[in-house]
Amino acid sequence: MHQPNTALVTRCDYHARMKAAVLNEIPGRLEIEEVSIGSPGPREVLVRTAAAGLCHSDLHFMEGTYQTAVPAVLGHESAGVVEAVGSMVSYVEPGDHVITCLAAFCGHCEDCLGGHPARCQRKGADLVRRPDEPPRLSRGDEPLSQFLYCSSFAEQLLVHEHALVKIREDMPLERAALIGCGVTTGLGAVFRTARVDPGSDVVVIGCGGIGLSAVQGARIAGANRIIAVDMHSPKLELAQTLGATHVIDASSDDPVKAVKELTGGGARFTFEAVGLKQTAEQAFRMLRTGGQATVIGLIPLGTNVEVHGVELTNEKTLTGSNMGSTQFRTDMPRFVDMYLDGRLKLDEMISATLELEQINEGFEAMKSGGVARQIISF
């Protein structure tokens, strides 16, 4: 580990100008603007962004399904190269390759110390600047909100070191960006939240970036049947390429009935990667006795999910997963290794590589439901 750096930069030595995608109102589109970014203060790191993935979570905030303070620079799935570090930074140094992660952690609360950093409740207080300090991002005299501790749709990022993981330099950064959210969320739900056993029957509902990662997690974990459910044939074909043994077209088939027929009564593990009441309830109904349904998708605020109460006596479980219950400082380097040794397939998941100015086109394509993952390349 590097010794703490005490002298590379001091806070607010400069305010660099850069291009960023700004959300000015909700609902709204992103606007490409020139904004200012500060210099690293204590425990902060300045990163040159190499790539950022378009995640459906960003779209939720753009459409108002979830709320965030505006104006804000959106984006949270990214990778890049460290340009400068502030005082007291001990984890990285300039030149290191890093992935950002919204599951930033304080490191000293009960959840962090108990091995569950993704549940950290203090990061909102410990990992951001105080109101009396200059903002990390600004537009003229106006502060800009930093989205999910990252704000990845920008040429540079200024983040707390606890929002970063250092990775091997032979890992392509455009592929590494995917690991920053979608891949880790899907793999982690399989490996950490549900702890899928070898030989199990697994169902994944929704074959976007997160669902396809869950399919791959089930394959790597040694699942027996891996059943992918979606309404788009190209995504089902991609799921088969990535490890699904069976596919169900939910646009024409009853997915619950089809799963029960394929598995002889129900699956041991199901994963909902859409974020809808209907699909979450389907995931529970697909279970066999003792099965576990894990909801990964972001279900809209105010929406209740219902289950048939008597089925709980059959020891069926409905649970959620936050960022795949990740311990990202250890998980993400392992996922990098899995990609480089051929077990984890990322190239196949990229539907398109875009420039920052094409970002709204990318989100329009996402709404159509026909893409897996799109990357902004800087």
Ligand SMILES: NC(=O)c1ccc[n+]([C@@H]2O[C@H](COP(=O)([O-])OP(=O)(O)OC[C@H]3O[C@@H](n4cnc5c(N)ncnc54)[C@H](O)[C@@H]3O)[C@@H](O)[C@H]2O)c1
Contents of the next structure:
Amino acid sequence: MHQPNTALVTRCDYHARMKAAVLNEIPGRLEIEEVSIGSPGPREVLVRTAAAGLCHSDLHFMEGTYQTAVPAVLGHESAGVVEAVGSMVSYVEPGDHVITCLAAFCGHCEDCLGGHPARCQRKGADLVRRPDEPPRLSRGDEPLSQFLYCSSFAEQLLVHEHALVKIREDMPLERAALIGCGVTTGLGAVFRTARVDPGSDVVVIGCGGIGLSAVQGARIAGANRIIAVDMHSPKLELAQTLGATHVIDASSDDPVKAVKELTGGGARFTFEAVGLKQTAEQAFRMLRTGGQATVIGLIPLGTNVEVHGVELTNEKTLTGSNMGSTQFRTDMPRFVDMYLDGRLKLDEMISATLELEQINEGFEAMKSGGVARQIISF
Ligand SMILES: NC(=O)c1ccc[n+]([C@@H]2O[C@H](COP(=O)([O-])OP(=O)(O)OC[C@H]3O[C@@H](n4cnc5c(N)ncnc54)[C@H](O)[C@@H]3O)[C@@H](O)[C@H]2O)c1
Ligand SMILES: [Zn+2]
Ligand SMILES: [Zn+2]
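What would the structure be for the form predicted in complex with the ligand, given that what you showed me was the form predicted on its own?
What follows is the whole complex; the chain from before opens it.
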């Protein structure tokens, strides 16, 4: 149990109460509760949440496929308006529109300085409050964990300034929220992790928010064939709207055989956006000589992915992508431009707009595989 201290009293002078979706046990559902949020420390920013997207990663943590400390306020894909900034923050000011990002960066480690901020290993040390400081989020005297540096399923967010990016004010915030995780992960996997070149064949397995963004990335990158794979035909139709040139229904067809036939031997780039051993192995088996498979989906902890060893000497690569290897302060404003000039389609990706109170229904719908992105509008 967290012991209240004097620092809590002096630091949490803002001490707003707000509604948030709390995960109290794992596995578990989210509960809408009144919680408290502190005032910004020197390098922190308080944001009024405009919208937050439901990502399958939230569900993995609710189901216990991945672990997080509870009680926690979930959510990690959001956009909003800055309400207050800490004494040392000069990057944003109240009124600025921002997208939050879990790929927060310390800015001084080897990975950050080497151009790979999404790999930053110092987040957990430099971007959170110390144990002797009052928590950013609390419920009475009890601290609540902040999920992935964001905790987006709440009316306000209190984040490190390195966990957000300023965007154009003509960008609708309900669309901008999607860029906070899914869109950036899918586009980034294509642009930054795999560096898809014009004219190459691309396969995307799984047409949720991540996979549909990878399909769009492949279209924008000028890929030749863009083959989308899913188990649900409405998702495959949506993939075609967003740029897929061919679709494979994995509930009836063998996707590896179908891709080899369509491409005359295999694809140059494949992307796994489901999070299963079976689909990760399919992504590798679909490759042509010299091809690269990128696993984006979160495969359950402890699960191994197997490849036929000899295929490695055919110069095939199996790799993964964390948040699309994003440099989000650069990437997200570009994606906003791509939406506003019509190249990136976000309206089509939103299956439903929900109230915070409907969040568990949203995750139930996600489990069925029938929806693309759902957003909570605040
Ligand atoms: N690496 C990262 O940085 C990162 C970031 C965000 C999300 N993720 C992960 O990406 C994955 C996808 O996330 P999402 O939010 O798009 O999920 P989602 O649930 O919205 O979409 C998953 C899609 O996969 C389809 N599918 C399920 N089984 C399939 C199969 N055997 N073959 C083909 N398609 C199948 C479903 O029908 C659904 O359309 C999740 O595992 C998520 O945790 C990873
Ligand atoms: Zn996510
Ligand atoms: Zn770093």
